[in-house]
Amino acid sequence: MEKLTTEQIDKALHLLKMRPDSKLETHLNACVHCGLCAESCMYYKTLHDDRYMPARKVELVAALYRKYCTLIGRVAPFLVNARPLDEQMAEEMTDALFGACTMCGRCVKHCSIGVDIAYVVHFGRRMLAAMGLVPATLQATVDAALQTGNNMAIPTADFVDTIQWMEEDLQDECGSEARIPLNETDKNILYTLNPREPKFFPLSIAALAKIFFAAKESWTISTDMYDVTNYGLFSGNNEHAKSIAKRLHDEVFNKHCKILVLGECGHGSRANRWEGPNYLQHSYEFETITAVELINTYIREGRIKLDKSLNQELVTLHDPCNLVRNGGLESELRYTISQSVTHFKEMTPHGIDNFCCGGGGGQLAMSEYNERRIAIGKIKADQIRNTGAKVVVTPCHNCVDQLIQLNNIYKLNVKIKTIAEIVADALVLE
């Protein structure tokens, strides 16, 4: 860690001292250091290092709060474990808050008094971001989104070529009327993608397009702003997060669409549906829903017909943290799967108590911590193996990417599919 400048420290302390509400102080003061959160955390369970206990992560921010925001912390810091913001503290915070936390929120559910540990971790990341200490690979992902409109810096021409290729395949299967419309206006839906789809998983785009075709939906994709992700949520730089969210918000108006449908991305759904209005400081003027909810509605309303016998292999479900534990879509996912597959088995545990895949919180974008990410992922790999499933379904492309790596490393011999893909496999076209 290079020596911190006075300017860097002042920027971080400004955030700590100028809180507009009492949420941070409430959670910092509420933690009683009981340690019940420890066994809920994948990092602690895997690495057995006390530094990675969720309560210890809270304590890092709390020690700074006591030092700079309380009288006793300023006068007698040794009495309350108050610590200054120096190079050692910044290094510890970077390692624990960026390198050893997916902000999955599982520890919050296991906290005896409900301390929002993920919120405190995010605030600590904000302080580090203010000092310019975001891990380089994560910041590069944010920069790509800010500069090019998508986090993988995919050129527009390449994106259009991929969509046209997928449209041709779709028409071979469904007929010439099936389309993947680009840059059309006055449609019901503006649909978004994780850039991993056009880059690595184009079949998931075709699967959702097939569902839209069967439902006779009015929809389009914008080539200017189609990225559902927002890695500003993970970096802690709220200004960057705001800029990315605003671009997508404005594109709905530019294309004169009625509904923003968020593609299968856990953090992207959270960043745009729940955090986006906070970044922009106003409610969205249009409806915003996830692709999971939209597909669920199609099934319930009879707009698409499914034959679950077309999916005979044993299926299990990985619950993305931001869609289930933090997003409330547990029952919606299970309804859709119940209508799409013949054999389904839950992981243990599952639902709001499910373990993170290990790729959340920006971990997939931080190559600095790849070894840890794969190590903690063994918990998820063991969960999958114990079900005996041949197919793992998850509605999040970050989770898909992590699960594919776990599948290869831990020799699980399973297929990884999105919700759209498993529904498209069961789709009956009239």
Contents of the next structure:
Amino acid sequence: MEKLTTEQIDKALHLLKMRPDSKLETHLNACVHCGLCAESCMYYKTLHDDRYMPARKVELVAALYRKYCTLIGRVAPFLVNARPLDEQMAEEMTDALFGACTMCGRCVKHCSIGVDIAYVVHFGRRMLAAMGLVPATLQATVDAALQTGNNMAIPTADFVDTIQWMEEDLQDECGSEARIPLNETDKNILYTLNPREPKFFPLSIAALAKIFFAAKESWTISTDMYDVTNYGLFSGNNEHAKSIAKRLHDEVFNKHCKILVLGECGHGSRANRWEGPNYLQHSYEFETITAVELINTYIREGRIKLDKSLNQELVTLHDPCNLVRNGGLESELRYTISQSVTHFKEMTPHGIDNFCCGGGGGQLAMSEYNERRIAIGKIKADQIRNTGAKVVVTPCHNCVDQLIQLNNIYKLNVKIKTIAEIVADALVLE
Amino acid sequence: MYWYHYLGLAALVVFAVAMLWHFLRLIREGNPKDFSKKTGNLVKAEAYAYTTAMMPNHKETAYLHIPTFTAGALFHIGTFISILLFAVFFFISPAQFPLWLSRILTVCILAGAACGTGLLIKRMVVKKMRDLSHLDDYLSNFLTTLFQLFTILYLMLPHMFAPVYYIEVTVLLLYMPIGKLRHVLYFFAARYHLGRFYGWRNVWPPKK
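Having gone through the form predicted on its own, I am curious about the other one (the form predicted together with its partner chain); can you provide its structure?
Following is the full complex, with the preceding chain placed first.
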């Protein structure tokens, strides 16, 4: 690693010293180093490397906190392991906080104290981002979103082509009234997508459009800003995250829509639903819900009719961390699945205890750590295999991407579907 | 009251002031401002965070590590009893305790001290624990275990061990606010923030 400049260090330490509330202070003072969190972490369970114990990740940031923010750390650093921010520390932080954590929060729920380890890891990433030490591939993803409006830099013409192609397919199935409306105004819903959908999985767009058609929904997609993702959440650069979130927020006003519906993307939902208003420092003036909640509402209100016998294969569900453990949608997901499939089996563990797929926290975007990502994914692969399911449903396109790779590498022989796809398969059009 | 009582009392005052400073700092810094739309119930989530979520069957750190979890629980019970006795000793001399009570307390605290010693040895012997630990971890455990042992000795032989008991307590009380033992306060703050985080998003309490 190149020598850190004083300016880089000052920027990182400025963040540490400017603690805005008691949350960071609390979590940096609470860990007792019991070490019992190790077995809750996919990285430690798979790689058996002590450096990847969640407590060690917290310790990196806490050691800096003690050095620069406590009297005892300045007077007797050897006593409390107060460490300076230098090249070695920055290197350790980059490897552990970017390269060995999906910020899934599983260790948080199980921590004997209640330390929000993922929050501390995110703060550590913010310090690294302030020093310009975000892994190049992750930063490139953020840059693409900032420069082109979507993280895969899909040209608008290509996007429009894909949507029109899907609309034609939809009309073949549902009739000419079925549409995928682009750039219309004064609609009820502004719908968003993970750019992986137009790029790799356009059928999931068609599936959701079919549901909207069945529910007689008034909706539109903006070609200017349809990207639900926000990799600023993972890079730790809150200014970038704010810019991306603001564009989507503003687009709801530009299109005069009433509800922002977040497409099937775990981190995108989190970044806009829970973090977005905090990036912008004000409440959103419109309703923001996830596609999971919207579909759930359609089913409960009878706006769509489902025939679960149309999905006969054994289905299991992968709970995306950002929608379930960090988003509270455990029961909503299960209700939707229960109405859509005949045979369902839970993974062990599941719900808020579920293991991450391994692709979260920006790992899918960071090719530097591909080998680790696939290695830790073995836990998820084993979970899936043990259910005996033929179909894995998950409402997150990042998870879909990781699960497809795990499917190939660990030879699971399963189909991976989104919630919209499994619901669309059971849809009864009247 | 002898000099060592005053010493212990002075340490207690210093400890209380230092912990109050930590507490007031947290209050001053306040809750994180959350502009997102709350979907859960914070009161229920906080109650859950301090109760059911702490149960051994709800945490891997407990049910995957029964021996360590049990040792930790007993160690803490021994500590709580010793703290309680430290307060009681200002009003009632250990010599006035009925024998049966002294014996029951001794057994409980001894179990705690034994578990504390076991945890200390584990920290020294197991590589992943050694890699995670630093001087503060060893010292915190050592002082607390010693506190329990001296509580037993003071309980059994008050005239012989009174000065050394109060000196040990003084060291412990003065060290607590600067070492990891300050988790006596931050534990509750951490559970509070966790309950708030999960409650805001309707994750806790679980809906099943």
